[in-house]
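The form predicted alone is given below as one chain in structure tokens.
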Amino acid sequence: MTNLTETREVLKNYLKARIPLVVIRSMERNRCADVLASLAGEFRQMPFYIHTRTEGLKQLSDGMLVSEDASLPAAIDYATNLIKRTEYVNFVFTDVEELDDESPTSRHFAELARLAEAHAGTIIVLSEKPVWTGLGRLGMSVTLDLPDADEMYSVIAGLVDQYRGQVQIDWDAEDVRAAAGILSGVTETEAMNVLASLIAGGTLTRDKLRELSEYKDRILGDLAGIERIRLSEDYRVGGLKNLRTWLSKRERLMIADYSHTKVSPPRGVLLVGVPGCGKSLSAKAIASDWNLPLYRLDMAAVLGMYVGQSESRLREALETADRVAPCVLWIDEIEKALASGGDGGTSRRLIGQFLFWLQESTSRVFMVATANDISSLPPELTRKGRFDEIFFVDLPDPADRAEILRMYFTSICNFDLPPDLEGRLVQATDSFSGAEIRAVVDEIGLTMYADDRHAMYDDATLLQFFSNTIPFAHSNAEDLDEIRAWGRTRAVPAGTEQLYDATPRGTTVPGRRIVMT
């Protein structure tokens, strides 16, 4: 059953039990009115009238016009005068302002709600917002939310079907679904606009499912907190061979169809680890072999200075990733908005809120969250069960390396390393990370073009630039020592093995004491 027809059945149900109040939950004017004249024909002898701005106060019915002056307060006293005359009558509104809080106009919708109530009439108000508490006491709400695949898909194949043999259309059913799954989380009007566009480019051939997901991009447009990234190359990441093994079985769970079972699409991952080696390239990978879109959630911007901003902005754009389903979502250094502090605890509403999505969503978005200061995580955040798998991402072994050389210098220097001098470049940069090994390959790049080179430096001065470049794990080695005790214990290693002995620099291992006489 979909979520129409779902909320058909409530409000039928609130008609029939005369509620005084209804408010339903919607972006989707135009459909809660097609969903209210279904019901205004099975409820004959109740009459039902709407007020838009544009078109004032008509019976819902027929459409006639009932009155001349299409203001609202001219539609309030309209059906305050037919309540206090007529038993069982229905009005609904659309577009009324300053319903959210306390104000003069609730209070009204108050007034007139009470005023149903003794007259066995219902106030309909569609309303994007939640209704001011002492407005929605008096009665119930519903929410209609956007179209689902099921419905999604009768939607189009309803289009469809109405121009085959006018124009070109090679859909069959299942290229239909595979439309409905990607344009789920737009309005239907949304999604009939996307579909008549194409139809009207006089073919619809399979290549233009392609096309949606970039459609859908310019519906939702700039939205609070949340950017697209565009991934204009082929993003590939060397090593981490444990990450990139689970990630290729998860790629096929991502389009699996789950209407029928109880199983949930893959929740994400957590990367932590030692900084430069990865994490944030292998969102972008992720989102290139996956072929998804993929979109940042940027936390500075949701991140707002009033009481209460920070939750909304946070709630508004965990909704969005909803709608832009299926995608890649990345959290770049969550650490840094979600880590506790003094302000006043926002943060750990924060933290709240985002669980609670990260453990209650069944969309298609799959989360890729980085850090860094893995001593700032909550504890909530590690739990077991938040992110379908925690990996550690730590220095490159020998082998991952021997990769990651290979491929900056065929993609920036176009040069074929040879096995020789592979293997004592190899050895160069040992403690390096793939970043590191990627600035000094690009460095050697940027020279070459400044000097005019087209063959590749001698072997000596190729080694030379990589023993002028200082490692993080050089000159940060306390830091790399606490990172890596920390991963050891409480994450996955994202490589073939743990390149590392996570003792502490300065202690000794314990072990047999021997004394001398």
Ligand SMILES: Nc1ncnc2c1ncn2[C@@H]1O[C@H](COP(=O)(O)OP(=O)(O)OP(=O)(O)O)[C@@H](O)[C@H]1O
Given for the second form:
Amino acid sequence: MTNLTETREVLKNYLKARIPLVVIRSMERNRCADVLASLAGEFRQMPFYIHTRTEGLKQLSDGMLVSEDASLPAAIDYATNLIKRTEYVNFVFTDVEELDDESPTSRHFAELARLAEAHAGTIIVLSEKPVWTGLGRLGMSVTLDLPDADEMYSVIAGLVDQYRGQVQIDWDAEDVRAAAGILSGVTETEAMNVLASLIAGGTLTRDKLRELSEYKDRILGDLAGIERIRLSEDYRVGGLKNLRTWLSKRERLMIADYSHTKVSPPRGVLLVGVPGCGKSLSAKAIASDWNLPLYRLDMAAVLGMYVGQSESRLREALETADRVAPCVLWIDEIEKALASGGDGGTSRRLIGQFLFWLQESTSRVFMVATANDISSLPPELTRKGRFDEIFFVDLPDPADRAEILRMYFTSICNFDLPPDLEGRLVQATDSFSGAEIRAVVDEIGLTMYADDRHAMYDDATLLQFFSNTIPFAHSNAEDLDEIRAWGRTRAVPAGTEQLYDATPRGTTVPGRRIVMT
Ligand SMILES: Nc1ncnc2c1ncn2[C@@H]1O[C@H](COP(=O)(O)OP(=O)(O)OP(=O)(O)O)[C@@H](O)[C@H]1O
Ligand SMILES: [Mg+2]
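What's the form predicted in complex with the ligand like, now that we've got the form predicted alone?
First the chain shown before, then all remaining chains and molecules of the complex.
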């Protein structure tokens, strides 16, 4: 990575060394031009000229036009003549096409560079792509990367501060820092355009931070291999306190600037456990709480129809994730594509590819992988150090069920549960998953509105709704035992810490049987 300051230093040395051809790799003409203008200010004894397609050839110091003909050939002619007559001149060419391959233009530039070498001149070319090797060999190149977090911060802060007082701006330094994080990966001009559009809307409230990532999606265009999940509501998770506490400590790391330290961004979590207890919900809640965009990588879709396609699809998907970072990348049912059984060759290579990315990628992609079928999870994936943590999501305990019940009665039935009824419902929902509780409350809500009732049902009727449901934990007790046995040895409990007890299944509260590794 080369940031603006480093690029400037390198360029300064190239100019001092009178390198005949300097290629600046960048897609940001204006930023490059600013750096060059400031360097021209330092090297006052040497003249600098800049050519752009629209404005023609000008002196960099005062913007004076030096030739009536704005065309590139005219600029090359002018440069050729001047370099022959004068030493220590510098010419900057900003939008030259066909330099990436051998072409008449690239050969012209090679000639010009040779001439410059004989007369201590320097030809500077701005180019998005690498130039033809025959040309590149005549000089040196430097890459100006997109603005880093610090630079983006000052760009945004500059613009925001300019409009404080004129429009309602609620953003403080921390919000600006978050915005800078979200806009990483776009050019300075694009960032300014996005910000200006938001400010033009008349208010810059905190919730506008969410819109930033949508703008960014539009700028980046095609999202190959991953799908953007729009978050519509607030996703509240009941229980899972351990997981939630763990997550809250990582939030800041997704946007904080620690580029000067050896700290690496969080990688993500693997959530395994009992169906319907909030694994997928947690993926959405994390993105929503952290104000980050959520993308889903569909592992089933990665498995292409043709041999060899899966790998390129996975590569494409992971590259896209790196580009859209910072983000939450949700991989649902990760075991589907990486199953240890099945077509050995392909899944082996996919696992290797995935683990390599997990280890090597430095972008701020927080992965939330979920798995249902633990028996087919490849052991490589669950080894320590792959994910930051593996959490086991168990059935909600009584306190969690109370929280989930309250939550859904309030939001779906518009009814606040009185404590005594809550206690009875907690008992009635023994062994229920969050999804099962939600389904019953949904049904209550539905029936209530269908009956056109505005009052709540009486307690007995309410309890009846719950006793009509046989929870998965009862109908699939063996599956549950297997999942739990797995979780006990390989994962950290996502819920409140409470040691697993030996309560035989089918009896009262299943509880959270946890053994810390
Ligand atoms: N802990 C919880 N708090 C609140 N709601 C929950 C909780 N667990 C489940 N739900 C409700 O159940 C729905 C389904 O849960 P979710 O999709 O997260 O389950 P899952 O663990 O991913 O299950 P599966 O293994 O079947 O994919 C959620 O959208 C939510 O409405
Ligand atoms: Mg799920």
